[in-house]
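Read the single chain below, which is given as structure tokens and is the form predicted on its own.
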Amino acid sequence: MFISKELMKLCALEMGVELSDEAADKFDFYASYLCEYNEKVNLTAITDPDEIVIKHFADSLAVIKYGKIKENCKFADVGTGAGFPGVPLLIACPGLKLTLFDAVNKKLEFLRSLAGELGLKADIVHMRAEDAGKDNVYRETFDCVSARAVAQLRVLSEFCLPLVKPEGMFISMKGSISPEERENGYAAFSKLGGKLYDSVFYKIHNGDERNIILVKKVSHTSPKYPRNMSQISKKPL
């Protein structure tokens, strides 16, 4: 065993979320091959057993408790990384329809292999955000998109929304904001077809402050957006 699974439990239900057993032993081994992984690949600067319970696994279960999502809706995890929220998301709710983007393909086939040994579907594509949002394969067809501290809210809502379909829900997993990245973000949001819905602050089991914000997809977006990349860079909206 190498993480607490008791600990692993608690976390989880104070995220709302109640864990079999066989759920428990899922994350167990997640956290298990992830340290093994990260030694040949850099995947996580967290590898304490604890830490990885607290601050990515249960973590990740807040959108859960504080995102609202349904077990069976259409998931995108956009940026992640070495699955964070979405795998953990998949454990606890195996009905999801979870898709894994990330422009780093050594990081993907980590997930590729780590679902293969967890029995996990998924899926796991290659491919930058801002080109997503242009493919008609992927454009407003998810119920809910999520990011976990991968840039600026104002980035992070035109990498996302153009992802998310009409009356879904586009997801931002922060840690700490200011009050200037809320008041851009916001105004992101409009011209990408959101509105917000909630912002929620929350702690972690150890103490560290979190924030969830939710958007409201409440129309189309422009076919001008998604930009390219040098675009968001120069000229963030």
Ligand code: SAM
Contents of the next structure:
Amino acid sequence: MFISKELMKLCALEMGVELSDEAADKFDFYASYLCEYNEKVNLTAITDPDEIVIKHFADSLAVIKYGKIKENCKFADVGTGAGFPGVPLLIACPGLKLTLFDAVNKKLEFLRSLAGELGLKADIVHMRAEDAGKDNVYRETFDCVSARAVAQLRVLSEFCLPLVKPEGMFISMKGSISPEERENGYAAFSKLGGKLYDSVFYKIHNGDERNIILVKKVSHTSPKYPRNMSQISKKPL
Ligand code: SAM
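Previous: the form predicted on its own; requested now: the form predicted together with ligand SAM:
Complete assembly follows, chain above in first position.
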């Protein structure tokens, strides 16, 4: 075993998830494959097995505890990188209809290979979020859209809310968040058809602090959003 199965199961339980032995084995393979692949493609700065369990896997599972997701919903993870939070969610909830978006194809090649090894079914899409949000194949089609550690909240809202269908949820996962970032983010939600639903502060197993901000899609997003990346970064909402 590469990771401690006991720690994995304990940390999952803290997030309200009872893991089977089979699922714990999948997390074990995921961690060792991540570290092996990380030698050739930069995927994560975290390579200690316990830290992978606590900071990547269990933190991803926080979406189940705090995000109010249904097990078989249509879920997109924007800027998934090495698969967080999307892949741990799929291991824990195999019925999830998961799409993983990232702008960097090298990271997605890792995920395609991992999914093949673990027999996981997900759409793995090399596309920027703001392009996906303009594409009718994806726009307003997801019950839930998550993003962890991708951008400032107001920028992230423009990436993610256009992808959420009305009545669906945008789930933003952050480490710390300043009052200014929070205020700007909250102001951006309404411009994009969103409304703050809840903001949850929690601690992961080692005591580190995290935030999840839940934004409900209450009306369609205006066709003028998302704008292109240069406009988003020059004039964030
Ligand atoms: N979510 C992962 C995690 O929590 O470990 C990765 C976080 S990493 C800091 C940010 C990721 O977002 C990178 O993989 C980057 O390529 C991706 N990204 C940034 N902007 C993006 C965009 N507009 N559309 C899609 N992916 C984007």
